[in-house]
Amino acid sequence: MPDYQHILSETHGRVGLVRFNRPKALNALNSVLMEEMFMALEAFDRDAEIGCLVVTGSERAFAAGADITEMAEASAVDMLLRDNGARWDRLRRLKKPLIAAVSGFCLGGGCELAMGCDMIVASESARFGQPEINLGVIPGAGGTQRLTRAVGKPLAMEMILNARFLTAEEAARFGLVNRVAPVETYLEEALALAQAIAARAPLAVRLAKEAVNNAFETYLADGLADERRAFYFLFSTEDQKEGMRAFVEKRPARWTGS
């Protein structure tokens, strides 16, 4: 196990979970976090043993942000050469499942990383929000796009260029997160959920993954064909035999990724 700087890299059963460890700057998200999570998440996603990912920060911040002072003095020229934002890419590369455990703050980076995950359990403490209006700078790394989608154009405008924060029971209710709990139990919420998606057959989960985000990301046509080919393919899997055979004699399914 590498020895992580900002980072705290776990496993329960099936389930790989990585921590942001900033306390102090509120997990703001500089260049060092941001390569030892994807490192530990690229190592959970290769791993066999692992079929759901959690990402979370702490009970104050999940993610308060990018790291201003990486930033602040930066010109264009540099952040072109820099091209951090294509980092990000590496998260829509992951395979497997990616929850995202969020409670206290989410802002900024810090929101478009959760956005970037695939389902998000929030604490009754979350607070979602772009505030970059207040820097003088907009989203960069998916924000304008993902926060549209995800609740609607109007309330993202206002979010985004009014630095609206949302409470967690408004962003369930507009479509932003799958559920909300107690700071207490929020993460063993987002543990479980990730437990239950592990559990599944993993080719199907995988493709089920891409499809999904191709709907999300594709004209309706193409996400239409690439599911299509996606569930033809997956007739051609043990697990797809197995699980149905197992539905027929009334029996668990006993699936082996295969």
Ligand code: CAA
The other form holds:
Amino acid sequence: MPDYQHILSETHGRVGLVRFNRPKALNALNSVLMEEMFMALEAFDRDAEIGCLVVTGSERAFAAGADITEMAEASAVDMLLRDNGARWDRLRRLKKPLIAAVSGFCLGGGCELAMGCDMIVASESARFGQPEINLGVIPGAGGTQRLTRAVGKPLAMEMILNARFLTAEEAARFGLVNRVAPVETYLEEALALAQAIAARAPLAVRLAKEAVNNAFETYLADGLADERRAFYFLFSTEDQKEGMRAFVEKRPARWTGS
Ligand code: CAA
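Having seen the form predicted alone, the form predicted in complex with acetoacetyl-coenzyme A (CAA):
Next comes the full complex, and the chain you just saw is listed first.
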């Protein structure tokens, strides 16, 4: 494993875990942390021994947003030339499911990162918000789009225009997170969910993720056609034969990812 400055990267069975490790800045997402996170996630994504990915922060903060000190004095031209936003596209290119295990502050770019993951497991202390309006800007990494799709327009407007934070319980009620767990166990729960997904037929998991994400990218007719093609394609895999035979023979399936 490379010697990272602001993250820790570890494996738990077939799960790759990336922990943000910049506690003094509440895991603010500076360029180094972002680059290291993507390097680690992409390495897990390429590793055939890994079936699911998890990102997490600390109990106090998943991430308090993009690093404000890095951009406070930047001009529009600086921002355009740095184009840090382009880095966020790497999140969408990950093939394996990615779960955010969120506790404490999950704000700005931190909230956008969590929403860019495929699922969110939150601790009871998690607080979700897009407070960029307090800085005289707006979300710049997908917040206006993903939050609106997740919680609906009225609440997204209130959160983005008036910096309203959601508690974990509210986030669950409004469909932003999958589940809420005690602070002591939220990471364990996220890892257990990841382990369960990592134990499933890898090719089917990969195409299922792609098909669900398509629901946000295409017209319904195109999404349905893509889904049907992926469904038919899976009948060319060993895992489909094994999965259906195992059902008929009343035994657990043995997945090979082939
Ligand atoms: N960038 C850089 N440093 C940050 C930071 C951020 N986003 N958030 C917190 N920190 C730093 C603080 O400056 C402080 O550092 P020092 O100890 O060196 O002073 C340290 O983390 C601890 O923070 P606080 O003392 O402020 O802790 P608190 O408990 O009083 O408040 C907080 C916590 C409410 C999260 C507060 O820190 C805060 O409001 N942070 C900024 C949140 C924010 O605006 N995020 C959006 C960023 S812009 C963005 O993300 C753009 C985008 O869409 C990509």
